[in-house]
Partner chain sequence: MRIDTTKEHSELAEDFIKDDEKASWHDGALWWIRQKRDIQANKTPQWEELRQAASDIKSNVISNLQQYLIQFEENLTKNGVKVYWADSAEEHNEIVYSILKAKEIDKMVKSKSMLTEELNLNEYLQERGIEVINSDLGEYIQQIDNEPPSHVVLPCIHKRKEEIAELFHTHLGTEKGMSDPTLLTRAARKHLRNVFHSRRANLTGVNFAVAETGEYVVCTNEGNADMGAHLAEVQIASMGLEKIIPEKKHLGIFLRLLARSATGQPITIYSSHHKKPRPGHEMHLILVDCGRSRLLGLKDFRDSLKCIKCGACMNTCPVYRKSGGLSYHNTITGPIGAILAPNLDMKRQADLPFASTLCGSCSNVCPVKIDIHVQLYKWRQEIVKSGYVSNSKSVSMKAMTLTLSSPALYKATGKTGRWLLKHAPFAVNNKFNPWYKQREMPYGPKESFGEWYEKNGKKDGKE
Amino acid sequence: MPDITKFKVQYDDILKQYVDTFTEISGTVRIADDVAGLKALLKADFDFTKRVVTTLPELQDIAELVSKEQTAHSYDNVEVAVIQSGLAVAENGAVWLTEQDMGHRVIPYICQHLAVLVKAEDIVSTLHNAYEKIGVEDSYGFAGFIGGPSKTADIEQALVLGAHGPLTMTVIIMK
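May I see the structure of the chain on its own, in the form predicted alone?
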């Protein structure tokens, strides 16, 4: 195995690094102290007159709880999806989402706006740190890193948001 010690980066202020990186890739970061603060942020940032789904039971009073019994096609009109990640990466702004986190694997890709809750202590410095946490075990099945809203600039060098995923992505860090 190659020596990867040169990749051992530890940011002095990992939270600031994550916020700076995620903002730089067109994402939005909010900070919440508790569930009440989380609900207030969500209501301030998103249109709750449209369909809002969540995988978080503590939000089922303001949003529809995602059900695995529903088909992927039944989620084609989701305006906002609120899910939780157990891991975020400061160096690239990505969050790690397993199928269990997503509730239904289509949720973070089909919604117009994605909001992901991350605990501050679940932010690591680098992808190397993230892979150490994820490990080689395949117990999570379908999973992936998502970093910011969907975008492409392939067509005539024009930036297009929401090309193959959400138009916006907000990470809400729970302190």
Given for the second form:
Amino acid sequence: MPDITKFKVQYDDILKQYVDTFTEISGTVRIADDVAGLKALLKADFDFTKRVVTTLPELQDIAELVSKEQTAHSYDNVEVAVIQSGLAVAENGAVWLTEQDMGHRVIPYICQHLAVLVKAEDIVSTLHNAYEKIGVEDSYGFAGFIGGPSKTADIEQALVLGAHGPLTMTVIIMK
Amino acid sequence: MTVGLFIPCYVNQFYPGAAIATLELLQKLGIKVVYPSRQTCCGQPMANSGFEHLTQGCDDLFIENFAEFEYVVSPSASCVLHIKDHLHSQKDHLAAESLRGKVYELIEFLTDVLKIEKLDASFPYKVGIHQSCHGLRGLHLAQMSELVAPGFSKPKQLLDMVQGLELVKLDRQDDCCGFGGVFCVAEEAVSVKMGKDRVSDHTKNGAEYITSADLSCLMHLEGILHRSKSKVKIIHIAEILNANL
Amino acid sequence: MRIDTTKEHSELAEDFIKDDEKASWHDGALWWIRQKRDIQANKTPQWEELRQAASDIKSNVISNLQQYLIQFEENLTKNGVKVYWADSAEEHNEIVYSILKAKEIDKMVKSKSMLTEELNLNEYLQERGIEVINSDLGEYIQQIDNEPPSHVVLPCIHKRKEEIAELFHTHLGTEKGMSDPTLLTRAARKHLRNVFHSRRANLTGVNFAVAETGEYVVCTNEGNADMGAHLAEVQIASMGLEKIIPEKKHLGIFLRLLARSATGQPITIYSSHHKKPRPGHEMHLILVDCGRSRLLGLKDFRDSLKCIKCGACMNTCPVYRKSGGLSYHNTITGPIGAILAPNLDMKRQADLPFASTLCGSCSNVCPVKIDIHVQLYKWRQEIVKSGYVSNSKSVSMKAMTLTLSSPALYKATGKTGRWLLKHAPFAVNNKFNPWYKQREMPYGPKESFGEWYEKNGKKDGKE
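Go ahead and give the structure of the form predicted together with the partner chain, now that the form predicted alone is out.
Now the full complex is given, and it begins with the chain already shown.
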């Protein structure tokens, strides 16, 4: 079996690498300093006249908290979902979300627009570093990397954002 | 140094000029060259068609003709690769193994064995290099575009020594031409489409000549060029390296 | 499925190439993806070492497959997933049917699964009154056109947008002639949202299955697998035995290689790790053999089980690019399909290993370093030995062998051949000679090198 530890690299400027990569894959990056800044940013970027849900208690004054009591299907009309990830990967722009982060497994896929909060210190360089952090413990029933808005190029290789999942994805980095 | 000259069957029949150029070029470089007259074919046409088990006769004949030489040199990457990969003998295992190690395609013989650094040659034309797949991916005559590795090109290294020659840059540096041995007739439509696309890459980038280490590719491209009455010509790399125009 | 089962690759390819403009477009589209792959490969540190590591991990899997499968099954069971083993297509399809029947489900949504294409699951279920809708956009398009996918990653890459516009006009009621890719995608999105919303069962394929943890990973760009899985009460996954990897950390290697090789993306948009069912819901996983363990026993060919279905070999293959995926008349198309197919049906697929120039580009882009072109060569030998080659080819090949292994005969026929070229062009240059159809014959020189050498080469006594 090969030694795969040699593939872990450390970018000099992880944050810059993350922002560059995520932008390249059609994502949007915003930077926020605190919760007030975050709220202002969300208000500016998204349509709050439509249904906005979140798993973050600190946002419950501006958004509906995702509830286990509701069915997955009931979230079909969600315009924006705001959730938090504890791990993002600079080499490919993806964020790691467990079902605990999602509230309901379907949330980050069914919404029209996805906004994910990431702390700057939670960004790692490569997938190898990421899997090291994730570990093998029994901590989730479902989890996934999400790297950008849903996309397809099945028709003549023309890139179309918003195939079945979100039309846009914004990562908000909390410094 | 005595070199056994291996001239593949179709080169012998259809492109004697390339064989003569190879012979003369090696002689100019001070090599003693011998052409064993009883040689025929490396057996590749059969083997690539799935009849490897019928090639023992060709293999035995090849060994009989070439076992004695210090080096065997041939102006055909494809045939050389076949010998390197597939030459076997039931009678003399060691002879086959040793021969597999000392057979060289002309370009690699010049760059790797003779390590020549200059050539007395001139060819005042625009030339496109067609990388034959067997030369490229089999004999590693140049870096393959698929791999992440430092670039090099042995044919370019030699052509750069030729006065007046201008290399043209292609859109696709190493896409296959579609000859493929039995493929060229068994898959006629695909083969010709591939050939036409290669030809147009060279012509639209201004090549007056298409050159290669393999005449099988060039024979196919020439057939297409002639059918369309193109002025662009094919020429084996030995003929350029031996030219004084 | 609409495919002429009697035609060989060369004939189907010829049909495809008749529309030269379309064939050139197809070639260019795939070459563009190959270039995107090159950019990512060059950007990724230690790319070639990553390929080697992936290949080595897969070698380990091939050598210890049984052990990993047992470990995987144990972990799945622990996680509350129901596990099934299927030897054949029939067995697999029966299992799916029984799962659906137990819940009285008659409609299912499926995300991309080349395996269930191989097993003809849709047809099987439809015959039993169960409707299946493919939700990957490309596969959906192929399904409504009653055609199999032509590419493992880009199922309808052989279609122009105007053809898709026509299909959507008929099936989704879009405006006639409207061929804008964004608007067509929106129409499918709207339609399939309703499908996801109303289907109680979902089936996905599996990209990687981790023996160590019992989780499996599904990679998509569209989000269809997740929409299907998280809205359905019954979640089914079908996987070929070879999808197993030993440890979770190995996902780092494979996920780094997969999308970069496939489409030149740094990672697929969604890499979903499924481990346990949602509370109150069901999760089923079917392990499928269907010829794979037989392949395991073939030393020269078993490395083809390393394939992670990225499609890079298709994108780089000049024959695939010019001839279109459907010309391969096999579920998995292109070079990798041509080495997998003979194991499944050597007689029907005997032509596929010959649908290659053996240029070797496929092996160079393969992220798990399968020696595809070497296997193509070896399958040719097997096919000939097994007698699946046309009689005329066999006879002429023997004549050729006899000539080429006999110097005297060779000289005689060589002269005859040249004489024919020069003096009786009708004898060779006719429409029955496939070479001459679109190419001139080489001009016959007045003497061969051998003859020239007799006269000139020996003058200085060099022989």
